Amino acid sequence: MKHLFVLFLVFAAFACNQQEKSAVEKIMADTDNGGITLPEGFSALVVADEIGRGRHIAVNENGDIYVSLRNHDQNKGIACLRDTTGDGRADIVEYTGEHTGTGIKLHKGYLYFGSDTAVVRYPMQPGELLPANNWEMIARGFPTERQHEAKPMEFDGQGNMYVTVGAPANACMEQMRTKGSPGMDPCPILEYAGGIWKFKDDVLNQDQLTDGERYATGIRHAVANSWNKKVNELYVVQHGRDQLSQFFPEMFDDKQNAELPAEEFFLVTEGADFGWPYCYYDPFQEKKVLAPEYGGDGEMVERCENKMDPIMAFPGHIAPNDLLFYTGNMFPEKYRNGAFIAFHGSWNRAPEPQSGYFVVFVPFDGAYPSSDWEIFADGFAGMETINSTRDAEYRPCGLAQGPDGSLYVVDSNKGKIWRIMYS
């Protein structure tokens, strides 16, 4: 009986994989892969061309797609897409939702949405593309900010929701983004932002400061968040601080300004402190150093010695905007349980060329990367040399895995959606 059971499991896995392959074989990729470049064996098609300024994306078990919008389109903040013909392209696009924002997740029969000041949820309706309009408030009380205001959320499968609250500052300076201004010490922003807050995932009207728990701190701004089910831990990728040479020209030149600090990939455990605003990570010295606003000289460590280091460092200012751990069967074995990260692209590396505007892959072994990162999907910007974000035709922002193992990427300029497949 044991051998028969093993054979059954093998056959079931094979059948599932064949079904995924069969579904993809019915879908024709675009001859130019929708204008992007991919590794050998991969192809892509454009699911939709222009749905509005997309942020994050979620794909339901039936293939329906939901995209959070930065601005209202048709007075709504969520684009809902369905393919009724089986060709992989959305032939129905409808809009719903009162809120605009970034975070969007399907969870426990609801569509959760992270606006800039709250997390709400819309009940899903079986068989219907649009969720019901009677939304419920899950978490509120977040500050109203004009920078780093996104509120992406993630779930651990154990009844908890984690919301990143970005710091509305560059480095907690006394005079915001002002040359030579010292940093506030201690930084008062850390009491209500610059970290991750933990809530119950199904309790209504929770207030950030009275009902939420501060799970981790010292995170300037992390839009790219994901719960890694393989190891049962939370991971985020941080946007590092800006303008070192502009504010401290006596210490940093333009080249250093373009490369420092690194964008940091964090494994986030409860109580962790990653050092912002007092510290930043220098990838060339491979250590956290004291920020100049707090007396640092580019090499000094001091209070940064005990801050948590990243598990991987990326080039400065390339703006990680989404993170996904791949669990599908469509892609080759090397991609299983590894991480895809969408980099939105820099604005502040001038006079050096801007960088990013691609999706990278990081292989994992257990809880940590097993080797260096590599560019997986490129060409979104439509040009090689980018001097300004205005030059980029598309900017990858959100990632999602489809039920067949496809990888979806959404752009934030116009809302173009790519579906990446392997055969």
Contents of the next structure:
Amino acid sequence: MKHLFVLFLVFAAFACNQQEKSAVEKIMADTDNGGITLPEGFSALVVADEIGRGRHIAVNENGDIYVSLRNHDQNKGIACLRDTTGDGRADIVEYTGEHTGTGIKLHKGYLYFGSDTAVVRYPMQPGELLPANNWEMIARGFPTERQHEAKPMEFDGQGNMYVTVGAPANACMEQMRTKGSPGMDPCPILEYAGGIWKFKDDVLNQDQLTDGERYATGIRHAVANSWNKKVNELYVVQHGRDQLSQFFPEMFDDKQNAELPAEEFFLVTEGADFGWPYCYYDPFQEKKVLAPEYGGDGEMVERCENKMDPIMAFPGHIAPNDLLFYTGNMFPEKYRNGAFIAFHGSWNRAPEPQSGYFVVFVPFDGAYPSSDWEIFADGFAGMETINSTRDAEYRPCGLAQGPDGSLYVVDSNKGKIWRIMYS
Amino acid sequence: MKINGILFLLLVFLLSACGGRKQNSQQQTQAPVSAEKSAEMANHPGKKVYASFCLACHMADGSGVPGMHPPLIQTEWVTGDKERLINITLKGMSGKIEVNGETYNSIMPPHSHLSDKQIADVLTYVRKSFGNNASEVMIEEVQKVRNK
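Here we have the form predicted alone; I need the corresponding form predicted in complex with its partner chain.
Full complex below, order starting with the chain above.
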């Protein structure tokens, strides 16, 4: 009897190691779901807390977690987390690397990292949590930017890498963010930023402007990017322009400023132009209109007629910071191949209350959304009404899918990580 | 109460007069917060300037945006040297700075298009709101820095 029991234990442990499904059954969600609210049937546990200013997140096939940090006092901007006890909580947290930034992805045995001026990669070492330190330069020569400087990267599985180069501007005004300053026409920024650049994913030392190729343009900034493997296309979600009522109070009031323009979800095909800085999307008129810096009056369309429209529009200024197409088996059918988007929450809705500190879900049918977006995970901010951005306790910033189909969310304020599961 | 009020006025006057002469003086002596003053700030002309030109980034309560726009609450830039504060407002600011223990590496646009009075008003408002209690900024001080 005793022997049988031991045998059973050994078998159970073995089965657990082999099959992620049974491993998940050992993992208990927090009774309060880590303070967030989720649809019925979903639960969450806090994997780690206070690891630093988290940006994006990647989860390896063995469950190891890598988070990019916005800053670290020794520039070790890669937080590496491992759970050695099988309860889903990280008991090892180590910091490594020589870069800080946003982009982070596991690809071809490397950990690719997007610092604000370059994309590098650290070789992964079999069995080891930490990647090796002998990093290689993949893409460099990006402009040094002090706004919209994040460089997230994505891969198409066909040997290419796509990097967002955000525009260091609001609307390409002659004088940065200054009332009365006209928009530069043509906007010179578009030659080196405000779009997506395409590189080879394993060629060293590529320069943005000589080796990279401008894949799409007219994108102000898109921290959220993802390759949809089902339809083989790149998708990004844009941070729309700010401050319409501050620069054009005779045209827009603060209420309108809070809602205009929409944050736009783009299907990015090669050569596409989405219109920044000349145009923005008005979700009420359901069209792109000419920006006031370029003579627009809030209704005029002119050159915006032939700019690409979004496939979906979200409320203004809520800052989409990550996009993930769900390919796991854990969540119900409805979620398969649909998009999760982490919104970081607003600042430019002031003096109206801030909003958008949540993760949304967009169901997809093929290349396009099949119905409207819905809030998936909420409550990160910790209170109902947020007047100042700093009042939000947590801000969702990065998303990743675990090997068992769990969804991971990382926060940028304190570096909290949630693992969302379905049963 | 009456005597306190007069004393207070005298103090404000002395402080501002001294600030006007010694434009390079570091950290101003700070007077205690008074209820009368906060009430005064609600109607202060600098509040309007703040709402139009600063609030979007630094928020109504001066708390800023984490990692992006630093707070204006008890920072040495706000309550310290006035010339430096006037310069930040006129010329903007960029590069790595640490404010209240948090790092920012961002960019603030110049506001030289504001009048000397608007700048004096808004900086006085900022220096006496959000729990700050530093001396006023005078129009002449802004003039002097702008003409340097």
